[in-house]
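Okay, so here's just one chain, in structure tokens, the form predicted alone.
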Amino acid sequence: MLDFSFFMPTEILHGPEVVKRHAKRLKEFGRKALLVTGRNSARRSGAQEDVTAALEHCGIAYEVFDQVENNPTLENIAEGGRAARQFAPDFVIGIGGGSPLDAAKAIAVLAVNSFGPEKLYDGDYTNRPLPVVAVPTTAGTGSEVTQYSILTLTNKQTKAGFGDRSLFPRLAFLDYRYTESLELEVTRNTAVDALSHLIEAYLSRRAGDFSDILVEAGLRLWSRALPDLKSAAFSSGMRDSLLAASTFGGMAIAHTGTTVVHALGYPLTYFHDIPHGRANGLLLAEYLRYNLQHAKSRVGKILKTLNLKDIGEFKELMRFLLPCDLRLTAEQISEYGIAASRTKNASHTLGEVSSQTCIDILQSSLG
């Protein structure tokens, strides 16, 4: 018997020059757009130029909020919300990696609601968020097809997400050319972020037949890109495969959520400035090892699809792609592990995730 439910309100348009070819679709969302992005990446990738040209062609007025930080804080989001309310756009266009796309969703809520950003986590929005159009410039987060926004909570010294069906982008433009300006390290970090989403969705308590289909397709695409990813001979085919794999991973976690890997990775980003995808990748091998006792056949299928013989070879691959000399103290391992065990991410994880489970994964990975 098949066992799945599926809800995906985001329309995906994929291919070279997709923004230019489908510019008229932007007219569906109104006559004023707020572009939400970081300081450099959207311009460097060429995505911002394509989007603004499309808006001008359609006669749509726009303003640019390009102050999104890496791992945006509530204060940063509040700044974007004020800019949105002042301009009063009909829709929001997020351009960039996970930080600008997640920020765009949060700003779409604050644009039409007068509360502060801390209320985003309540999920009780008086006014429905503005429509969001997503243009990813990295192949990692899959945020263009999820209902989640992950923000930094400085008062709690961590990152945390909120989600609502109204936050799914209405339209996503996928063009691998926007990822071609990424340097080697960012390409690898974000690629491993996509891999983490695929693996976590496959090993989630909430996995179902349809999410499995997405994950298995995404893993095959990721595996196809792996030789180029290792050699750094980045072809257009590799870029396109990774972008699609990232989107499939996003579609999967939209239904399954993420697991304890994310909860353990957040303090590595907050306290040690390790990029999100890299933080997850440093933990994935030991996470797979933990899951041998709960889903041995699934772990085996992941390794087989990636053409890896065992978890040891997987760990060597992560070390090659993500060189890192971070070592945690016993006190840090204990603190991060206990905190992770109390998260919603841990509840999505197979087995009984105790604080000791989390401490063991951290110890074996970074002790």
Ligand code: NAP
Given for the second form:
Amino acid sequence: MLDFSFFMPTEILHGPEVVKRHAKRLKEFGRKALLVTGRNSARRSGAQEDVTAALEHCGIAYEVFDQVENNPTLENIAEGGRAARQFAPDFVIGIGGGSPLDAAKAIAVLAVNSFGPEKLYDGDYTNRPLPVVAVPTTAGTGSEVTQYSILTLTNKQTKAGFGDRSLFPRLAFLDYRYTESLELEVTRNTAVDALSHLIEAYLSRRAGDFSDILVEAGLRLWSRALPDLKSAAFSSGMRDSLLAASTFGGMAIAHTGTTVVHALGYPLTYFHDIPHGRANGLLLAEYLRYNLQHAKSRVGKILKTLNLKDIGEFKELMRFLLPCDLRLTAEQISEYGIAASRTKNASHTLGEVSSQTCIDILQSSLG
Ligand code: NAP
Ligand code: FE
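What would the structure be for the form predicted in complex with this ligand, given that what you showed me was the form predicted alone?
The complete assembly is shown below, putting the previous chain first.
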């Protein structure tokens, strides 16, 4: 018997020059927009210029908050919240990688709710967040189609996400040209985040018929981009496929959530400054190996779609794309493993995830 549900309220407009072609759509959201960006990439990618031209064309006033850090902290978000309350926009436009997009969602809440950023985690906001429009400039997080925002909690020394249906962007403009300014390393790191979302959604307790369809299509797109990812000679077709793969991965995790891979990746980012996608990629091979006992045929399908003969070859691929000499001590492995086993992400993983499961994955990956 079929038994499923699926909710994905973001309208996706994908294609070259999509912002210019659909500029008028921005009028639907009001007369004042706050742009939320990182320090450079929104401008460097050309996305900000296209968005501001579209806003000017529509007669929409705007201000820019361009102070979003990588892996934004609550303090950084509070700063954006203050800027938003002062300007009082009708909507928020996030431009950049996952960091600015996640910040845009959090700021959309704080713009109309006068509470501190730690309350973002409580959900059920008194005032409905402002609408968010998302313009990704990395092909990785899929944040443009998720209800999640992942922030850094300095007091807890970790990263943690919150999610609320009201945080799905209303509109996502996907133009691969904005990802062309990405450096090789960031291209690979973020591409592996997209792969991680696809794999985790497929090997999740919450996988369903719809998320499976998205994953299978996303993996095919990712695999199409793989030769260029390896050779570092990026074609526009590869950039376009990767951006779509990332959005498919985002739609899948919007449904399933992520798993213990993300939970184990957060301390690698927090304590060792490993970029998010790279952190996941370092753990993925051992996550596949763990899943052989629970979903062997699914692991086989993933490898087959990627044209890889076994998990060893997958691990080699990750080593090639993400060279890394990080080695963890036994104390670190134990500390990170125990913390990860207690997260909600861990509970989405197939099988019973104990602290020992997490320790074993970390040990085999980075011990
Ligand atoms: P990011 O932290 O947004 O950006 C990484 C770096 O890439 C930054 O230095 C950024 O510069 C630069 N950059 C971005 N686009 C560029 C472009 N087109 N050209 C040149 N440089 C560019 O990286 P990310 O991997 O996309 O996002 C990671 C964050 O997303 C993490 O916090 C992660 O936890 C979160 N995440 C969220 C979800 C979700 O569903 N919401 C899912 C997965 C991950 P600037 O600083 O100048 O912008
Ligand atoms: Fe991720």
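Only residues modelled in both forms are compared. This structure is a prediction, so every number in the text was calculated from the model and none was measured. Numbering follows the first chain given and starts at 1. We call the rigid core whatever largest set of C-alpha positions still superposes within 1.5 Å between the two forms.
After superposition on the rigid core, only one stretch of three or more consecutive residues whose Cα atoms move by at least 2 Å between these two forms is found, at 1 to 4.
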